[in-house]
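First comes one chain, alone, set out as structure tokens in the form predicted alone.
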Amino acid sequence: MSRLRLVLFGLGAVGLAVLWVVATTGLPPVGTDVHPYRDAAVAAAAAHATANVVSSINFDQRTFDTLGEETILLASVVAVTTLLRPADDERVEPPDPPPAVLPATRLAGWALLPVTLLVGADVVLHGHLTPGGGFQGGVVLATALHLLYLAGSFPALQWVRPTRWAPLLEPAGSGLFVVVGLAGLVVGAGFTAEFLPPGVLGAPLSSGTVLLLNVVAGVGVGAAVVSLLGQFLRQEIVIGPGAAP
């Protein structure tokens, strides 16, 4: 067994060199002043309305390895949710009361969870415009939710958070994002490819479909998000020992 996996190793560590020397043959040397890969993007961003040139990048110019992270994320959620099923020795029970927390913790947490959500908001909206975007509001938006915890209230947690519908969010927004990527096909300009109108550069709506797949990751992460955090905390706080119903 061990000189088998020493064999696949070998073959992966061959293969990925191999592709590290075709990746880096021809690259421009460090320290000059050509950079074709920064000049490609900047005026792909400019020519796209897309004042923040990192989310043309990803939004644009390489989609397609975008949808591939997205993808990734969904399943991890998908993984962590059969993980975390409850098993024949466990059962779902109620959670103990909530330990004692300062008066100025629970106020913070109440306080900063619309301005959280609010933060959250611009971040994925003016993605294409400051940095930010989609995966990084997501994120925001997820855990501005999760402030209720760490205020020491999960029954308003468990009442705020969206567990019913939050799963189904998640691969709804890699559905979108395929869907907007056949749009780009259907055009006949080639898979994500931008067939929105770019607008005025600076503009809230402006960037075409750039700010259309920000919107959509941050719905996708932030659902896939609050379904991690809240599988992880179901099995902290209400499953415990003893036989499954």
Given for the second form:
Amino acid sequence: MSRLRLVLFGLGAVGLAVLWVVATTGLPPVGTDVHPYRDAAVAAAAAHATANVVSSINFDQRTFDTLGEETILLASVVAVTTLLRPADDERVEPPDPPPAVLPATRLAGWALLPVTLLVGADVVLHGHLTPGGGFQGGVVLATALHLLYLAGSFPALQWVRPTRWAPLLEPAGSGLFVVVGLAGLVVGAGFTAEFLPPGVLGAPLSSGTVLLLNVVAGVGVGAAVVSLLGQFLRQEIVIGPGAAP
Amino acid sequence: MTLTVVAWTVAGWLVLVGALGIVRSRDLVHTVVALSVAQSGTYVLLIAAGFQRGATVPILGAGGAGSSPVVDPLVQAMVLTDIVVSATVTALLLALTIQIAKRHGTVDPDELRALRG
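For comparison with the form predicted alone, kindly provide the form predicted in complex with its partner chain.
Following is the full complex, with the preceding chain placed first.
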């Protein structure tokens, strides 16, 4: 069975490898200076005063695509929450007392919390100027809260973690994304089109809707990661097998 | 020429070795990680496609106000989308793995034969 499977895989892999070689030999070499999409994207980003061209693509030129990405994230959070809810034969227990951690680890966790929150906010708010953006910054923000778990303070994490409103914040992020898109429609620019004044290239308040959508996406992604990690941690720590039915 | 061969080969090899990991997997967590490895082949492919020798980052005003060329930002945005989707799919698959472990008492795909309600 296992051998047959490997033989089948080998045949498929050889086929794919041959197709791969045939396909890639026809491609232009890596490192050329012919990049028509680059030229078009850079011109469009400059026209809307967005210094970070990658952010301009994600939140201006292909906003509709990013809306789909947000929706995938929302669907994943809903699915994981549904899959990991306590089953009929399980019950929620108070968490065990956390294992002792080194005082240095505890100190590092608490000391890095404000630093990481600040870095996350910086990555979100300067996503239109420097490398970063809502998706990356949202993950950094969510990571900051979970430093408390590494510091051995699960109760503190439960207290500081927005358990109540993280599940509301994620759809709110996606919803506000749609609202900003619809605002473009109302103004007359078109759904998910840029409609705010772009400002001066490189200024903190430039790039129009890109900054706004970065913040909205940062909130949504941060809440999504908090929800996802929260479900897995809850599964590990407070849900246990119940009494035999 | 050499860079071209290396980039395309590494991308294809990552996809194949990830698929091999899925085929040979005896643990569903390992299967999920192998899927991530296969997916990272697409990152290498996309980033290589947008590379240009001597070009700088696609941040306007960073390397002399548009005087020097930048690498293709479109493929970088696509890789970002790819990574986000990969992370959500990984989370979903790991949640499914937890359910399978609870319902069937095993995470070995070969031992999962019967459907169970």
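Positions refer to the first chain, counted from 1. All of these numbers come straight from a predicted model, not from anything done at the bench. Whichever C-alpha set is largest while still superposing within 1.5 Å between the two forms counts as the rigid core.
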So, superposing on the core, is the move of Pro28 at the CA at least 2 angstroms between these two forms? yes
I want to check Ala40: does it shift between these two forms by 2 Å or more at the Cα, with the core superposed? no
